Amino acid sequence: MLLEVLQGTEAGGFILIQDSVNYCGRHLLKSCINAALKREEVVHVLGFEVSQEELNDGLDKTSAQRLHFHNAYSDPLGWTGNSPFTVHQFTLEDIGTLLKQTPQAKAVTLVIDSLSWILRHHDPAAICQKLQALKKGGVVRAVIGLLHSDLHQRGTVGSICHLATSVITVAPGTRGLGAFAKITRRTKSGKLMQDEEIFSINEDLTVTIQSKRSHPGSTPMNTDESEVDPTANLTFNLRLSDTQREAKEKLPLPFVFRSQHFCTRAPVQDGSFTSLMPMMIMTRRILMTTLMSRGQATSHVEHSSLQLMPLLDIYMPETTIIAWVPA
């Protein structure tokens, strides 16, 4: 995936290279510049950290006329008053003025070396807005930035990474073999792809992939590896055996509903009967409804009903108390 990102086939992309004090990502940045020059693109470099001579070292000499270096290295803060470019000129208007130096260019790539210099002197939210405008405004074909992630807070780094279409995090390789790159790429459809590769940079700034380790977001994992069973070392069974399943099917329910309002008891295996509480509660409700619906009840019925109420409360208790007053 690293070679695909370096090819830069998608327009409107923002490639972010993250490095740290353990490994410098400027060689990979120069590889991106060299690849863009070989695609006959015009490259504008905002150089804050290295001189033009150091940046041009190793680049394609035949494409030097398409490389425009804007010197912000000699006086990045503009203290002398005659600096070609300063950190305070990182605005859409000033960048547009720089890009007008090549009005006939069809594809322009903007390289920022590095974003850490700009973030130290600007509000991170304002920088994110400007990068988003450069991405979507059609002023440049692609933006490539170098960011020293260990110089900023995690929230600032996360905001810049969220804007990028491709994030390349570089680190030193194990046993001195090449360098390690973790690539996170977001396609136009919104799909997120990740990959990890061991690479090396040749003298002509071409990148060679030495080994590759895939992730579920990019390509399928190796199917030869044995899958781990999460239920292998449990102290209990999650499944029923045939004997247990047969015994479960033969076990009767505590009570079986016969209709919408009634239920009846069901025998269990030891010959006893389950509780008659549901049937008693339902019978109490029906009896109370019948007694309360009689508006012209006789004194005998009223007397019998009132005598029956304590018995219903004892044998058929219910959480809701229903008071019955004869008409």
Given for the second form:
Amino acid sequence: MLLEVLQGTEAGGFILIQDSVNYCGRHLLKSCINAALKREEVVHVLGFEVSQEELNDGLDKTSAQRLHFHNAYSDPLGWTGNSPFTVHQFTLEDIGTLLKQTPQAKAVTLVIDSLSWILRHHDPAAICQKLQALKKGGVVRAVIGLLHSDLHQRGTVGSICHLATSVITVAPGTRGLGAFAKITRRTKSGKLMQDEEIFSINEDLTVTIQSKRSHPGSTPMNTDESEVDPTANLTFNLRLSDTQREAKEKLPLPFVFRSQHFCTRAPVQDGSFTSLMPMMIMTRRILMTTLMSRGQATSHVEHSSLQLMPLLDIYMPETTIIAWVPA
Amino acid sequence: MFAELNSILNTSPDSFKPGEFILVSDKHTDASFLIHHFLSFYLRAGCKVCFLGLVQSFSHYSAISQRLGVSLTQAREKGQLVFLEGLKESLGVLLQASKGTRTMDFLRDPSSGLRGLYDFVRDNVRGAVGGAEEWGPPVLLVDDLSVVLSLGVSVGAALDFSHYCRATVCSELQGSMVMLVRCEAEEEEESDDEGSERLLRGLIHQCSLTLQVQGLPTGYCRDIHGQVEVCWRGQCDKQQAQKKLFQYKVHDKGASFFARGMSSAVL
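Given the form predicted alone, state the structure of the form predicted together with the partner chain.
Starting with the chain above, the whole complex follows.
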């Protein structure tokens, strides 16, 4: 639908291009201007935001005589005293005077770059009235305006959108696929059509539609999954074979021993510390062994601890052992 | 002048793009180190620099530029640098000591806008009429523009000022412009229409290159002071905006920039 809107053949149309800081809508505006020039229409541009050189850059040179740029960029507020066009001259009479420069033209397209500039200096309601008068008055055939939607309040943006016959909201596309456009079009019969498309602008300012109806929210998910599988091409094995899984399940956990053996007297009565060995192997570097001597089991413990030391030396050669033997 | 930043931006004092409007913005951190970079960059490139120092004194910039190898006092004497000391002038205006210049008029009457400031810029950027054109294209540096908002000037007036500066400096004289804007951390977005966020958005629409500086989203770090997002706005119809993200650390004599996660402290 974007291409249809850009061709824009109906009279009394008002095409509004809404952009934000993330994506500049001026490229699409230049595409519109180029398309209008190619259709042999006369285009008048009220340039507030960019200079003539910048706007003309890339436009069709052969139809340059049909393009009339009114310089409202160098002095829009009249600070230097000799301004070609100021923002206060945005009235029906003054625009009519401008357009009389080309009296023989039948189809005049008026391009406003940008409406945000004018809205900063005029009351939104007054602007809406003037735009409506321009649309209906027959002075121009079509109006194309650029609006920076993040510079105004929602109500103001909504009012201007309401006046428009077509609204194109542009946003950056995902992953460099081009830009995303949401188009709302209102026909004369009152029918409302909406569409979402991904487009890109070529060097000669023609628009190419890349795909239709792709919501920017849904595409990142799909592309992420198809991109990289981090578990592929590794030098180590992340999975377990069946035997490995069995061995892993058979391995006793430290908490198991803790509940069975580490109640107060059990290790000593058991007569050996060897049952503690598997648990101790799994602990950290510094092993703190507290050998408690109890009255009745002293000799027993001494014997057991003497058994323990060589075992520790074999199983945990790099372990530091701190043994506390109360006298 | 930070060599790494030059390579990121693909510029050097010998060759840089004319007519650029560079916007430096920060949030939760201090991006004024970038202003020092651009000041020393353009002085080294031999451009005529007009500096609107609205928040610090001349000696502050002079001391830091000394460490970066550029002497501001000498540049001012030679006529290469025109420095507006906002703090000193404002004292004069507020105490009604001198009725001379209209530059800081917005302090007495904020609703009149920044036209006086623009007249100052326009007069000083065009260069000496009779003298030899020894200097390169003019450069305007503003540090920082968001301070006028807290002095009562409206966002619209600040945007008009930057528009006029851009029309004169960038488009007409093919010079460059660097502006610093500081954002306050605002909780509600819709209610505050006149805040620095709106000024920032308006300026981003006007500029050709933005450097958005933020603190790290994960918090304070001793070795990484923050991140910079460099965004080239597609001026011509060719390319879309191109964005790059870097992290930085500010040293005594400069700043180093590196890709995310590549800080020397981490590697």
